[in-house]
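Only one chain comes next, encoded as structure tokens, the form predicted on its own.
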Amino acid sequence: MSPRYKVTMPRMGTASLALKTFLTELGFDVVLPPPITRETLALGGRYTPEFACLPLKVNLGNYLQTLPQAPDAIFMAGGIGPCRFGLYGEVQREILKSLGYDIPLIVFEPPKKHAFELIDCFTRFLGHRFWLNLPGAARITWEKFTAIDRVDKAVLARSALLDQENRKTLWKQRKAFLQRLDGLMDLGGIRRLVKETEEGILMLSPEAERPSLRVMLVGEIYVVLEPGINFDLEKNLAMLGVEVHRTIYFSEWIWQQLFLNFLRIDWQRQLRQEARPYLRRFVGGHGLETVAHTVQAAREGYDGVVQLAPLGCMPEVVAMSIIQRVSREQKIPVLSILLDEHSAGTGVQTRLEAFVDLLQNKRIKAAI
């Protein structure tokens, strides 16, 4: 049966690949926006307030680039709490209306408080038959999320041990993996691809037994996971010989938000304990996690921490002031990078290289 509705959604790193599968398996015809470029940023920024968060501008740019293909609806995630993310849906809906696009914008709010709204939404578009497709769609989507995160962790762990040529080969393998994964719709094929990719990663002979530097990557989820916004920061750090420990993976985020929160399991308790000397309350977004993981990085002997945040992001601005104190007291270097539509890849890369030099010099002095 052909899909009844054509839908679109904003891009968000590799998560878009899995979410596209989920909506397709449910019965939608999914049209993804083109990869995020300066044009996307310029288009979204043209119609949003200057002080708006960067993800809002990028999302709007995504929609405007896709609307010529006449989607029947737009899907986007929502949020609750102090972060302004919870207002994005209404703001974007009004902006699109002012531009003459009266198109349904469906906001998926956290299921802990809005589970029945999510069910009503799918029923309204697909009828009650969506229940028949839901188990299979959820299973294949979860398999893709976990496959992506498993390979990403293997790539980040291996990259720092290789010479420069093998690092290039490694990241080409990751790109090929994602391209092949996009077309797979069966569990067996996904698992075989993951096994084949992991074997290919292990075939690249390491140059060193351990990484020269370890850095923890923290911050707001969107700018951490979307390479079109952070200028491939994760890859560029890895190409500098740094082992990157990213603290946000989408499969883990889904497990926490869709399952643990729905079951009212307090998965943030350990994070609050880590952050408690410096932060005692939830501040929205990933602010608490940023502080907690910075304390954790210092305790576990990481060489440094890189924080990514959209300019003006309230939770991350709060966290930024706190982790500077953590940096001073725990003697761990911290690099905070604020991103907006005026950020340039060359500037970010220069700051990364200077930060890595600082970490290397610190390691050398400690060894003397």
Second form
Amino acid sequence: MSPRYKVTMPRMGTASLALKTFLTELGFDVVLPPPITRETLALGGRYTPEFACLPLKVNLGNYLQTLPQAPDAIFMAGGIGPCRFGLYGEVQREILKSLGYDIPLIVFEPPKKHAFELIDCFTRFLGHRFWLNLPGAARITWEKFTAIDRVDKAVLARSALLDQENRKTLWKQRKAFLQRLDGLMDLGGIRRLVKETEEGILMLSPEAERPSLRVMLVGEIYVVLEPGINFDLEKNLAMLGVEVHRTIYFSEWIWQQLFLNFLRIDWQRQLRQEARPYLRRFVGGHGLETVAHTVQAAREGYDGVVQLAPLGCMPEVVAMSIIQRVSREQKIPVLSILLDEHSAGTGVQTRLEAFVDLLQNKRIKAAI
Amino acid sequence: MRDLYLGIDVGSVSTNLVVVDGESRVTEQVYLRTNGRPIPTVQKGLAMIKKALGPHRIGGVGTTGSARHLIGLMVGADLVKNEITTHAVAALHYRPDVRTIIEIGGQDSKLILVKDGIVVDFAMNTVCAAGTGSFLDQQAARLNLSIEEFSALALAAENPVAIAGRCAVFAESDMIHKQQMGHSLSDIAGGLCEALVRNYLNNVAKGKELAAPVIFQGGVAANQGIRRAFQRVLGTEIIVPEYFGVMGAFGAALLVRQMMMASGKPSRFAGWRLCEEDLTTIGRTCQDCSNHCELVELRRGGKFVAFMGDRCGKWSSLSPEAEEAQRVV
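What would you give as the form predicted in complex with its partner chain, now that the form predicted on its own is on the page?
Okay, now the whole complex, with that chain kicking things off.
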């Protein structure tokens, strides 16, 4: 049997768990970077240009934390839109080279344009074993993605109905679920765990029938999904008693990017229509989605919208100025939070608390 | 003896305490410099209030400002509220028809927009402190002026010079340049005020509509030059409330008064003995997981009171007081 190659990859919220499983099942030994902290940011920030996007800096910090374990290659995702994300792989490769690391950095490009390159790269490392392992690896990875997102949706929906004590228990259950999921490598086990977790969530009896406030969470995918960067915003907002409706789930994103785009199915039609009065073209990243979901939030009677973006993110900056107009015209409060390596958790928390106060007072006023 | 309600605002530069009575009237106010030592400063403030009013019964305590959690834990607060909300509450109490609240403090500046008596939008400075009190302090000190003298000079300016206000450091080099060219100190001080106001409008207000009535509060509202610059740019009267320097604490006191009167519960206030107690904090980093949370331990008389700052709740749940403190937000 040929030796197993050791590989590493950047972190991205809970999606890292499933992506790690994918590479492991294909036949790699995966070194996952430690959870993202200020230390990761400081490390990445030291070797990147000041004006580079935040996720690029964090990715680099991730690599620098795992490189001492001498991996054989780094896997990284790529893109082909107007967003600078498509360039990360190249820039990171150059930075690592200038730091003296001679290591292959393999970029996953969307299969719509680059399917053969991807296959080529896997067979280079794994030989034809890759073809044997692929179906099983894809199956279990997909199961993990959907398991995580299913539990997250259940947690977010339940959280707003509970009292503070039960709410804490709920978020502990989520943490325990993720820890157990990490060790599971069979479909049956994952399904049982999801069922068990969902039952546990329903055991927590609600205090209220309806959530007092509903907020839609929109923005750039990386900062929305990575709690180490957004100061655990989703949980903190939920802890203030708000029902958070996150608009980005990794399983859905994968489904759109890998399958729907590949099959040329137009899944964005409805979003484009929603955004149309304000924005008529694709601006890269999740810019169009941010605008569309803000309009949708107003139409569906949400209390407010929170937008998360890395400072200087082009698509989200475009969206930000547009949703200000949506906010004025559709009468829906919007809070935009820009994050970079200089952001402070207390500042973010202060704004969140003030925003929730604003929404609450608006509700009370409307009720009178 | 009637109950009094105490609001404490511990910010980066100043620590303010306000006491209101059952009818929301201010009976005592204290404005102190924090000097980087929030706990002893609050103790000093409490001692001053105790001396002025006698050991009155406190019906409720509310804390606000960037040290609201720490101080809330220390004094046994009934309410811990963010400074945006408390500033809005105080301004609305002063002028129920207010539309725009400009608040400039030591290290941050805020804009709060109000419609029909409720906050509809707010903004805070994010990456730059060029438009705040600390910068004015620093420049006044460089010119060897007290901040009061600086204010009077700025007001007397006949021809305020143009100063680049984008960044505090560049503004300073620009001021030095103008001073070497021979412009009067008064015109430079006036120019600096206008630059600061421009910076505020660009970085905080960002094109938002500032409707009248406009209230200007926070420590910087004492500065006549800044007031006049705002008046000139906005073309409307700038209202500076009587207690402009302590509005955050005032708002916290008003909120806790309302809350306690509605609930009828006794206050959790730790008592006037706080002024004399030996209160210390010890910082350390938790190494139990990769989050490396920065923990702060609060001690009273050398004995453990509570932990704060952990993300998982393992440490803060060790004391019922810290658990409770999280609940009153």
